[in-house]
Every structure is written in structure tokens, then in C-alpha cells.
Amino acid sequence: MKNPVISGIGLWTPENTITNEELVTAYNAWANAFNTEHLDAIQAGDINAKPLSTAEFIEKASGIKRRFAYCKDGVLDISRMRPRIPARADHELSVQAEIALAAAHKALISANKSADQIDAVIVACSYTQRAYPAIAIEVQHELGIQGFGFDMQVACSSATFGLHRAYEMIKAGTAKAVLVINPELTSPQVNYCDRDSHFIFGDVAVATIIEDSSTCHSEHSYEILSTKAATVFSNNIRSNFGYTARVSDTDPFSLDALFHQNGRKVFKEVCPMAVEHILKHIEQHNLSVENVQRWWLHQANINMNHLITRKLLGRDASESEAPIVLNEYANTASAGSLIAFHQNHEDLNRNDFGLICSFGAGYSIGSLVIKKR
């Protein structure tokens, strides 16, 4: 019987970081310039003045202190307010494949595997920079993997849903080892002119290797006991960017094409959904919350994480029980729970239980119950 395990994980971060202070300085300068330019319309009540922000507001609202940025150039330029990432020719390696490969190489080292031992590549992330050819197939080609690859998108649940597919492939015997990569290049979809969302996201790439326990030779590995997924349609987190803008004669770069959300409704609706999902999942294994040593949760907002763990445990969770990486990485879309896992998994003991969970737009939620080998 096939027994899927997590055998390796790799994390890549850009060289550039942007602090809250840097972001706020640029945003406030842009907002003041906007308000000055549109003073008459603002005074007439035709448009609203742009509110100013502070680094303290950002940290209190989200727990974020800084974020990584693939390209810092342009983000802090008040005449641009978006990263400046040059286009690459078709024959050049794409940006997402570049960062995916960086994480993949680290995952292979972690798993003590070579690329020729991988059968499938899944690139699972919130956005891919093109429709086709798949970024996963480009990565597969660059690594020299003889097998297959495909892209998938489930917003901030992409990482766990990708791991679900890898788990199922190992169980079914359609692959012996699967490389799941989450190259979250989020900055191009951020509206840096919106006070309530310009600080949320950071760029990063995570790669995870799932294989059968019989071929696992890594120092730290986790048996995947089961997976669980759920989706419920909601418009409260949305990004409308798409190719049909060409035929609907709408602006493909309008604000509604960027990330936007109703944060209060998301908080109110997703938190109880996550708690219920997690409890039902661990109950499948006759586990109570006291039996679970670590919770690697989606890193969207520190207040959401604190509320969810408080509802689960009946008390505040310690940093060891539910690690937080938001302060350094910000919201990295689907990669957050796996960054928390990457940074906080080697210290657990054999037979300790843990749960990886991500949740996001859709609404979508995915989890894995795992046990240290």
C-alpha cells in the first residue's frame, strides 16, 4: 500500500524587502499629491479624499512589518506605484519559472533527491503570468524531468490543493515522487494606491516534495494521514483580471482587475469556516486539539490566526503551537502555511501530529493532517 510523505521543502525569497515605513512614505506622498490635484472635486463632494496611513496602522491591522519584493523598483515611485518588471522574450526563462526553480532546487536538497527521481511537477499559486505553456512544464523542462507537469489555481488555497493532488498521485501509483511549487509573484496584482490593501502581499516561492515512504531518505519527513478540502462561492475576495477584457472592451488594468476584498466580511465568514473544517478533519483520526502539537495555518492576517487558534484551543496559542511568519513575509498568498512549516518543523518528535491549513478566495479551504516519522 502506498504511503505518501512530505520528504522535503525549500523556500526562496527575493533579495529586496519593503518595510511598512517605506511603503507608507510612498503611499502618503501619492495620496497627498492626488488630494492636491483633485482638491476642487473633493471639496465639491464629487470624489473622496485619499486617507493617509501609518506603519503602526498596518502592523496593528495585519501583524505585518515588512514584505519581500521580487522587484522593488517602481513600487515606491509615486509617479508609478507598481513594480517595474521588464518583459522577457519567449525564448527566455519566465520570471515565475525562475523563482519556482530556485525553490525547487532547495526542496530537492532537503529531500535528498535528484530531479531524475521526480515524475510530476505541479505549479500551484494564486496567479500565473501566462495562460500557456504551463509554468510547470517550463520548470519540468529546465530540471530535465521525464514525466508531466501542470498549473493549477485555487487562490490562497493553491498550495494545499496542490499537495492534495500530489498525495492522490502517490496513493494511486501514477507517480512515485511529485514536486509541488508555489511561486507566489503577488506584487503585480497589488493596488499600491489603496490604503487598505497596499501592504498585504509579499513575493516568495516554496517547493515541496511528496513521495512514497518506501523511497524517502530525508532527515525530516512527515506521513500524510489524510487531506480535506471545501469550497463555498463568495465574491468577498476577488480579482477580475482576464483575457476577456479584450472582447468586453473594458480596461484590463482597471482597479477591479487587481486584488480587492471586503475584509470585514472575509474575517467574519472565513474564521468560523476554518475552525469547523479543522475540527472535522482531525476528528476523522480520533484526534482532539490536545493531540496536535503544531498548527501551520494560512498567513493572511494575524488577528484571523489568533481568533482561529483561540476558538480551536479555548485559549491563546503559543508561538510554538501556531507559528506566525506574517511579520517578516506578509501575506504570501498560498505559500504562507508552508513557510510556517518550513521554518518550524524540524524540532518535532517522532509520532507528533500537525495540521497544515490554508484558506482564501472562493471561499476555499484545504488541509492536511500529518505525523512526524
Contents of the next structure:
Amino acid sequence: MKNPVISGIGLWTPENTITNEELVTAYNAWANAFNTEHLDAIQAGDINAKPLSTAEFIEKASGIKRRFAYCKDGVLDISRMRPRIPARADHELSVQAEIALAAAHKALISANKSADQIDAVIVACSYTQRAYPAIAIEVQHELGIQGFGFDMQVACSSATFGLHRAYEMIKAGTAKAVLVINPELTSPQVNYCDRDSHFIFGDVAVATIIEDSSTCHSEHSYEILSTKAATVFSNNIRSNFGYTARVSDTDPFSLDALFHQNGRKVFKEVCPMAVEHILKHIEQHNLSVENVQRWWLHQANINMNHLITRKLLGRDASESEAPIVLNEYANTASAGSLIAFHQNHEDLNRNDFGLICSFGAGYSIGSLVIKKR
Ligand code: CO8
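Since the structure above is the form predicted on its own, I would like to see how the form predicted in complex with ligand CO8 looks, so please show that one next.
In what comes next, the whole complex appears, and the chain from above leads the way.
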């Protein structure tokens, strides 16, 4: 009987950070320039003036103070308002493979494993920079891994759903050790000219190794008791970016091709779904909330996490019970719950229980109940 465990985790962060203040200064300069340029149309009521953003709102509404950026150049330039990431030739390593590899190397060290002991690679993230060949196969090639790799996308739940696939592959014996990587290069999809969402996302890459307990030799490892996934269709978080823009004669760079959401509705609808999902999942193992020492929740909004943990526990959770990394990392799409895990797991004791849970676009919810070994 196979017994899948998380044996290692690695986190790569870019060198650049962008504070709320920097972002707001650039956005407001852009908005003022837009309003001046379109003064007549605004006064005639033909278009709305662009409202100004504030760093105070951002921190209060989201808990975010800064975010990492793969490329800062261009984001704060009001004549551009998007990062400048030059194209690479086909023979060069692609950007997402580069950041995936940076996290993968750290995960291998943490799992005390070498690449030749891995036989499957899953790259799971909100966007991949091309359709094919899969980023996972490029990573597999760079690491010299014999086996197979594939990419998968489930927006905010890509990481947990990727871990679910790895868990099932170990259980089924179709792989011996799986490298799951989440290179969340979010900044190319952010509309830095939209006050409601310009502050939300940051870039990062996380990698995790799942293997059978019999081959695990790492210092900190976690038995995966089970995984649980749920999806319910919603248009409240959407990006229409896609390859059919060419044939529908629509602008591939139109605003609806970028991330956009009805944040209030998402907040209201997803919180109760997440609470119900989590309670059902831990009940499967005859666990009550008191039996769970740590909650590594999705990191989209601090108020969402506080509401969810309050509903779960009937009280406020402490920082160590339900860690928050939003202040430093912002929303990193699917990587958030795993960053929280990466930063806050080594202090757990043998047989402590924890829950990793993502929730977001789709809607999608993915969770893993784990036990420290
Ligand atoms: N500065 C100042 N004021 C602002 C700003 C700003 N930047 N933005 C909005 N306001 C104003 C609004 O206009 C509004 O004004 P008014 O009351 O006059 O209408 C007021 O502030 C309140 O606005 P909101 O009601 O929108 O504010 P909220 O308190 O709801 O906070 C949030 C907004 C932070 C967006 C919040 O609703 C939220 O976080 N909701 C949850 C959203 C969520 O979890 N989304 C998941 C997204 S991640 C995901 O699914 C992955 C997608 C794939 C990755 C994408 C990569 C790019």
C-alpha cells in the first residue's frame, strides 16, 4: 500500500519588490494624465474619469503591503503600465521554466533528493506562457529527468489540484516521485490601469515533492491523508485571454483578456463554500477543528482568511495557527497556500495535523489533510 508524503518544498522569489506606495504613485500619475487627456469627454459625460488609488485602501481591503515582481521595469512607467519582459528565442530557456527550475532546485534540496530520483513533473499554474511544448517537459529536460511531464491550469487551485494528481500517481504506482511546480508569473496578466485590481498580484514560484513514504529521507515530511477537490462554475473571476482571439477578430490585448473580477461577490460566495469544504474534508478523517494545528489557507485577501478561520474555529485564529503571507507576497494565484506552508511548517510536532486549502477562480477549491511524520 503506497503512502504519499510531501517530502520537500522550495520557494523562489524575484529580486524586485513593488510597494503599495510605488504602485499607487504610478497608477495615480497615469490616471491624472488620462483624465487630463480626456477632459472634454469626461466633462461631456461620455467616459468616466479614472478614480485615484490609495495605499491605505489596499492594505485595509486586502492585507497587501508589497509584492514581488519578476520584472519591475515598465510597471511603474506611465507610458507603459506593464512589465517589460523580452521575448526569448526558441533555443533559450523560457521565463517560466527558468523560475520553475529555481524553485525545483530548492525543493530537491529540501526533500534530500536528486533529479534522477524524480520520474514525473507537473507544472500547475494560472497561466502558461505558451501552449506547447509543455513547460513541464522543458523543466524535465533541463533536470535530465527520465519519465514524463505535463502542464495543468486551474487558476487559484492549480497548486492544490496539481498536488492531488501527484498524490494519486504515487497511490496508483504510476510514478515514484513527483515534482509539482507552480511558476506563478502573474504580472503579465495584471491590468495596472485598473484601480480595483492593480494591487492584487505578485510573482513567485513554488515547487513541492511528493513521493512514497518508503523512499522519503527528508527532515520534515508530511503524510497526505487525503485530497479533496470541488468546482462550481462562476464568471466572477475571469480572463478571456485565449488562442481563438485570432479567428474571432477580437483584440488579444483587450481589457477583458486580462484578469478581472467582481471582488465583492467572490468574497461573499467563496468564503462559505471554503468553510463547508474544509469542515467536510477534516470530518472524513474524524477530525474536528480543535485537532488541526495549522491552516495553510489560500492567500487572496486577509479579511477573507480571517472570516473563514473565525467561522471554522468560532474565534479568531492566531498568526501561527493560520499564517498570512499576503503582506509580503500579495496574491500569488495558486502558490499562496504553499508559501504559507513553506514559511510555517518546521515547528510542527510529529502527528500534528494541518490543512492546505486553495479557493478562487472557477470557482475551484482544493485541499489536502496532512500529518507531520
Ligand atoms: N484605492 C482606493 N479605493 C479603492 C481602490 C483603490 N485601489 N479600489 C477600490 N476602491 C474603492 C471602490 O471603488 C469602492 O468605492 P465605493 O464604495 O465608492 O464604490 C470602495 O473602495 C470599496 O471597494 P470594494 O467594494 O471593491 O472593496 P472590497 O472591500 O470588496 O475589497 C477586494 C476589494 C480586495 C478585491 C476584495 O473584494 C477581495 O479581495 N475579494 C476577494 C477576491 C478574490 O479572492 N479573488 C480571487 C482572485 S485570485 C484568483 O482567483 C486567481 C486568478 C488567476 C490568477 C490571476 C493572475 C493575474
